[in-house]
Amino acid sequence: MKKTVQIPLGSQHISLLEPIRFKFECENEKIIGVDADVGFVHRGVELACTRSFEFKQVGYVVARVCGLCAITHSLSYTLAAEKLLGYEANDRIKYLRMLMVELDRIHSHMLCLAHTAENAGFEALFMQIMSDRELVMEVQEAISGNRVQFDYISIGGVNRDLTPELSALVHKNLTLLSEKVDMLIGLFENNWSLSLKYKGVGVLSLEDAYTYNALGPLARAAGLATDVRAETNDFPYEALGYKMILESTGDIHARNFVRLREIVNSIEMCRNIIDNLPSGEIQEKAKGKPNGEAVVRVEAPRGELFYLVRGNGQNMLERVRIKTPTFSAIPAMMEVFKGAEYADAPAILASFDPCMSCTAK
């Protein structure tokens, strides 16, 4: 009879960015069973949105759910609230919101790639990617006035307009970033530590991606064609150059390349937004108080972000429900670990790009 051992990973571990606990059952070095536990950073955000803040303030509260996709959270809530108010933004507002969401995607993907490089032993490359990421952070700070908690989106519009000087800064920084990303693609493709080491490791098959409802880059790396940007019509993604990025092998290497190619596509869309920005006001009246129930889906950097908002015609909402991509992806993550070598667990985990701040909220 083979002997198995239980090995915990987390909730605090050197390879984890945020607190989540996995318990691996291992047979020698091979993982044969996985258990996961989340919720270590629960802050009661959903309840606070219905007890402590009026509906006009909630967009700024949910922006605090996550520092990496603050814009995506505030946008998702705002779209749901605007649906309940019967308001639809003009094209200029839509373009400006899309610009900030795609910038969110770029810097979030770069953070994940930096940690993937770090897990492969490339400390210098980790620092280089984080340094290059500052090109995006600088642009977002210049547009919104804040570095992380942007508070850019509000019900009825956005809080700051894009000036010609800001447009020039966006073009300049994205041009510099394109050159950096081209170099990264070459490194992740040709360097042994970043490519061959990760090929065939942490595989999620297309069948398992379907079975466990994988989403975001995790699903697209397995060849599962799912992306909210292609499934909803809240924003004119197709007209601005959106392309669904798919790989087929479902391993760490494929997840890295989905993110790299999505960065290239997001840069292209940001340029198209700047070059074709419609005229119009950036703030419009959205009258009334939320009454009824609305559901909104937005493609966050890690996959589908889902918001349910329910109001009864009062300033205080009845319900705000947030389902984040990391929470939805945990069953698929657990499946990927099974059969893998325990030594590969940190690299596999980094390739998931988990966000526990979002998940526990």
Contents of the next structure:
Amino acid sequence: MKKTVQIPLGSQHISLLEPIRFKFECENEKIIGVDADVGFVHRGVELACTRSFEFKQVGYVVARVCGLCAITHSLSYTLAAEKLLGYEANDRIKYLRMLMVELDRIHSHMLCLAHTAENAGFEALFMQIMSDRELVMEVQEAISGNRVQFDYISIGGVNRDLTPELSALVHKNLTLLSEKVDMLIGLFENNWSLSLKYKGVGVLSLEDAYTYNALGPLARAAGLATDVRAETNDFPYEALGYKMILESTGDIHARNFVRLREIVNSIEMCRNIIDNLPSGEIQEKAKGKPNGEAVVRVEAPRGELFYLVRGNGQNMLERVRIKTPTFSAIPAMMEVFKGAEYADAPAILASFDPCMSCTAK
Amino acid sequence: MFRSMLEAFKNLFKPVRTHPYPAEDIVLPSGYRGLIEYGIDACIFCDKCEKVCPPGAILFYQHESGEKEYRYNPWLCIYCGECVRACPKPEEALWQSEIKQRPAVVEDGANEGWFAWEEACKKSREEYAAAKKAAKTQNKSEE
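Having seen the form predicted alone, could you give me the form predicted together with its partner chain?
Below: every chain and molecule of the assembly, starting with the one above.
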């Protein structure tokens, strides 16, 4: 008779210091069953958006949902509120918003790559990627005035303009960064310890990605062509050199490569945005009060971010619903664990880049 | 192995990437979003900054004489700059400086002191509104 052992991972773990728990059912060293639990923290952001804050202030509240993708959260809410007000931003505002979202994607992907390198036992690479990430953080700080909670996007525009000095800084830092990323691509491809540990580990097949509704880099690494940037037309992504990055193997190595190649693509897009920045106002009046219901989808670094906003013509909103990428991707994540070795679990977990700060809102 | 040892030896003479923070100050970028500063002479007490502030870090205390007193909590402020944008007299009455706020100490009363102030502001406004209403009804009855 076969014996199985239950092993919990989390809710706090060395490989992921965030409140998520996986309960593995192991047969010897192999994981045969997984149970996930994400409901450890409840911050009541959705209720606060409808009870304590007026609709103009909510953009700053939802930015506090997550420190890393603050800009994506505030952008999603602002787009939804602007739809309800019947306002459409001019091209300059759209370009500046896109620039910040792409910079956000670069630094979020670099953080995830640093963690996956750390979980392979490659501490030096972890530190190197984190210090290279400073180049993007510097740009974001210079543009928005803040390092983490950017508070850059407001209803009707953006809060700060891009000066010629800032454009030069962005160009300079992105050039330095693209050299570093090229070096990282070489390292992730050729380094013996990274490729040995990550090729063929934590595989998500294309059928499973379809069945379990995988999102973001997790899906694109399995060959599933899903990206909100290609599916919506809120922003002119196609005109600025957006390319869908697809890999086929679906393992950790493929996920790392999707992220690395997306960084390269985002750097290219940022350069295009700065070179082709249209002229115009950066702040316009969006008058009225939100009435009706709006749904907005934006591609966050980790996948699709979904916002539903309902207003009834008053200052307070009726309902704000946030569906975050990690929460939607959990069934696919659980599928990846089945059949893997227990020792690989932390590395697989880090390669998903789960964001509990977003999920436990 | 020889190559990695050579790299390690070279790294000994490279400049460090970290910043020795408390010993050396961090250079903030120009346009850093710092403290909100207030000029009482230009203020017209329209309360727009108070209404628009997302965390409620600006409050006005209503004195019985009709004057208002401005109070700002820099430890509650999120430095979004919405108040400055709402102000009808920016740069004179309310502006955002590039000064970084120091950490709060017990004497600042960043929590308890502020909660007491919030209560006091709320009470002062209610009392002022009640007193004004009472004066109005008295005037009417005298007429």
